[in-house]
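Listed next as structure tokens is one chain, alone, in the form predicted alone.
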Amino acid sequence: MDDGSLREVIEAIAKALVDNPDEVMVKEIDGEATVIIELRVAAQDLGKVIGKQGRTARAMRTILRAAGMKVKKRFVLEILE
């Protein structure tokens, strides 16, 4: 698995979520030890993607976080407006 397909991943959840797929946008911020993941939604669907009491953001964070042990990464999911 390399760190292309898991920004394919978080798009893919982010655009089930919404209401507006087509401003779903995912950037990928690749460090040395860290991959910065970037999702931004359209300002109405920020809460669909965070979730109630942020319990989709965390289980997005939570999938990165296991796939990221397997390659040796660190994957942080950070969710603009």
Given for the second form:
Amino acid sequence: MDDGSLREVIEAIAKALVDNPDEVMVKEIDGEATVIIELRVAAQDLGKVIGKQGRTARAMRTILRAAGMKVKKRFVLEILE
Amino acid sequence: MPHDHAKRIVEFINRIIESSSLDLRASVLPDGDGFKIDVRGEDVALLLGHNAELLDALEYLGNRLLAQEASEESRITFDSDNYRVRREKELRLMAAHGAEKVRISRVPFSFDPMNPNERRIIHLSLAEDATVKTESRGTGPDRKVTIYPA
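With the form predicted alone already on screen, would you show the form predicted together with its partner chain?
Everything in the complex follows now, all chains and molecules, and the chain you saw is the first one.
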């Protein structure tokens, strides 16, 4: 699998939920066994990608975990402003 | 909920699933007066593992999208080959079994953490039982139901 598509997954979800989709930036930092996916959004959109009690962030991490099982890699989502 | 809302959610979810390389496919199915979104495929074990954590994650995201598009308050259920009905039966059995244990031992019994829907099914299925009472404790993903002797 092309790991880059998981970057697209996070980007698609974030862009669908925020008020400022143009300010969504997703970067992928590849490690040997772990891939860090860094999600940056406008400060006022942070709550939108984290969600009530962190549910949106948790949903994104659940998807990354399932996708990671298929390629035997760990994907870590970091949310930044 | 209009059918085109359901269709747009399905398109969004299928894009996520495809980019995740998961062998799953979402589609719109009739459900009572409305619609539900059914997800199936080879990766159903990943979808339904850990109490359907992935199915619930997709359902949550689908409903976040719906809340933005629909003017009125509406919700759409995500299912997988009638998993929700099967799981409800299982939860009712777990509730009855837990209540039986508490009646005999007089010791409270706690379930593993569950989502709000599942906790609701446990509470409702024991609501008429005068010999026990139920309560939810904990926060966020750690919230769980405990059965106490009445």
